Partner chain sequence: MIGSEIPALIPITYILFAILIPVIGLWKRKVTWHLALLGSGIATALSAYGLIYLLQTGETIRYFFGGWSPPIGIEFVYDGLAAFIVLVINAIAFLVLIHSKKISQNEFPGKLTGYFAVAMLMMLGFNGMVLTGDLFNLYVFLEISSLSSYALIAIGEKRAPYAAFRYLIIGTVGGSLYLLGVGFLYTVTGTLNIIDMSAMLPQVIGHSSVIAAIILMVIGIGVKAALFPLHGWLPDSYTYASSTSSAIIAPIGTKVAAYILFRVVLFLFGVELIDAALPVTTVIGIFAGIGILYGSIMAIAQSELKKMLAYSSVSQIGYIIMGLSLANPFGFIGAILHVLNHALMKALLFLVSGSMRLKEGHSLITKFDDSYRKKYPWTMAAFTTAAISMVGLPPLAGFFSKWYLALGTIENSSWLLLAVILISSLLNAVYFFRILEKVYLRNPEAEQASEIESPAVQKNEVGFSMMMPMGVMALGLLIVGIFNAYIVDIIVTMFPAGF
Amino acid sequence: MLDFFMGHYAYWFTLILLAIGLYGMLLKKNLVKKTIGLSIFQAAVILFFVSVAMKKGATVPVKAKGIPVSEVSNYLNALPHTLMLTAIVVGVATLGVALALIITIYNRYETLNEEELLDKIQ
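Chain shown above in sequence, structure on its own - the form predicted on its own:
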């Protein structure tokens, strides 16, 4: 039983990060904390895809001496890693836009509390 938990530690860590990120997005009232929760949630999803794509004993898909090219099981699939690199870039851009919007909201309404903000908007 302990071997099962220790063998899948990446999945447990991903689940913990998903729960923390979801908690931050759904239950926090501060817009900065919601944005931090969103970033944690995104990091958990990226970690999940990278850990699923990991293969023990495999190497990067670059031709190397001593590793025959004909045995593809010796190499990692580069597609999930490439897609997650794109997701990281999109996530950083999204975080930058979100922080710019938060600064604009604070300058205009002088609050980052969601409930106070909704009251001031109406």
Second form
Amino acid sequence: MLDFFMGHYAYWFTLILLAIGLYGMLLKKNLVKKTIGLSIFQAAVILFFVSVAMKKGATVPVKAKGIPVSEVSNYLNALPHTLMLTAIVVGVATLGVALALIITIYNRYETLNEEELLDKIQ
Amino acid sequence: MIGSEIPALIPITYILFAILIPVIGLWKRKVTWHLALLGSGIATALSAYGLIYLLQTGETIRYFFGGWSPPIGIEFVYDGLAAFIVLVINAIAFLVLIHSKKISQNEFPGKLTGYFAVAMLMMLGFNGMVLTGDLFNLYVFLEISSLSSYALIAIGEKRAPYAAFRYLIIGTVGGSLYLLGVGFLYTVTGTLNIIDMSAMLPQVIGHSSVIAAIILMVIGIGVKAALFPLHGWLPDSYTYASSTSSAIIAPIGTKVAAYILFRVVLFLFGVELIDAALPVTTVIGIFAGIGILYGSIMAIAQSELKKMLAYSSVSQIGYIIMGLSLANPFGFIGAILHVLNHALMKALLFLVSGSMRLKEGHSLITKFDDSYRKKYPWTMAAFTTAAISMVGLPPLAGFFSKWYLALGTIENSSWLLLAVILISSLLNAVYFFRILEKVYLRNPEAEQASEIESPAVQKNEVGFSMMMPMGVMALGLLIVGIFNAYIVDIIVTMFPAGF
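What's the form predicted in complex with the partner chain like, now that we've got the form predicted on its own?
All chains and molecules follow, beginning with the one already shown.
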């Protein structure tokens, strides 16, 4: 049982991060905190990809002396990391749009609390 | 001549104009609308040419970016289904952009340059999503189109930014869940290319990662497609967005997401394979059925035209996804035909509501009365066409997609879904004829009041640039309805393997 938890600790970590992110988005009233939850959620997905590509005792995918290319397990798979560079850029763009919307909302309603906001909108 | 480069040329046209519009907009602000029109016009012409080319040669075009063939490189797959959807979304965007000239100057003056540049970016995202043959590339295009649509929705009424923020939160969760699903599939198969992966999946279908991936991807795409329990973002976003934004996002955005669901369920996994792992088609069939009824009932409860149309969209997306869940040829024909029909109908209805907002300053159903038929005879005629088609009376287009869906339910003996189609048609009739009755039938009380006051009702029709796209769509509904057999002949060539 303990082995099951310890052996998959990266996945448990991802799962906990996803849960924290969802909690922040759904239950926090402040829009900025919601956005922070959003960032944590995206970071969890990114960390999942990074941990999937992790390999013990392997090196970067650059051909080196003494490490035969024929032995694939000597090299890391660089693709998930590369994909995550794009995903990080997407995350930053999302964060930017979210903050821009928050600024607009604050200028119009002078509050970022969701309940007050809904009262003012009605 | 340029046949084999078609799949790359369409997105490149949009990205070119997305860059050109702000640059030229700095120098001359008035030409941005013309540029946007030119951009989507070129893309429409290219996709029309592409579809004809494809029908003549009959071969799927696979375009490798940078000459790197998959699985190393990224490819665009231009098959019959992709060509058809690309033509539909580009043509609708072109017509809506023609209509947007006056509305854009009225609803968001001073933001024209940014608006049209972002609209081009959004179309880039949608076209890329349809064309790409790579699951991660699809995620990137999904986020491009989503980020642009958040921006387009935020331009609108006072409440629009908050609606857009909510959509952003929900939409990003959907996108992230999809990405997580792709990650699970990648760890098992080691490829991201759809064609490669579909060849490998039969060997690993029982793996728990694959099952998790199916759930995550279906939920993630379901959010974007506004499948019933995940539709929460849709009504507010469509209602408070600017008329042009909702007219361009409502017919296109959810359709493209539904198309991605088709790609994943029918082309990547295949119905038999995915149902062997999980009863996916049954589950989404049930949710689609509930969504159809829920959307129709909520639409009846609305007193605002745009909000009513938004809820009606939830219901109509249900039809398309129900066609997928039937997983037989009739269901597939009905769903793809409904993508075209609903894109035309919903765009037309949103354009009418936009015209009403421009002329009357509101689109409240309660304020509609029989003076409208004198003031706006042609707009109301177009509205009537779309409404009747929505209800599903022959010979208008809406009838035929429902007909094929009904045939599909009969073939599967899913009588409950057949009942859902029939009941929802009646519900559609309730909420559309309510408006038609106000506009066309004589109201005795109003008649008496008008004898006392008798306000001079003058013809106050919208201008040609707004009337033309509405007329084209209304005629399109009639033509698609009458010549649906030819379109079905084309759709029959698009069946996924195993049908």
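Positions refer to the first chain, counted from 1. Source: prediction; values computed, not measured. Superpose the two forms; the largest set of C-alphas matching within 1.5 Å is the rigid core.
Student: Align on the rigid core first, then pass along the CA displacement of Tyr9 between the two forms in angstrom.
Tutor: Residue shift at the C-alpha: 3.0 Å.
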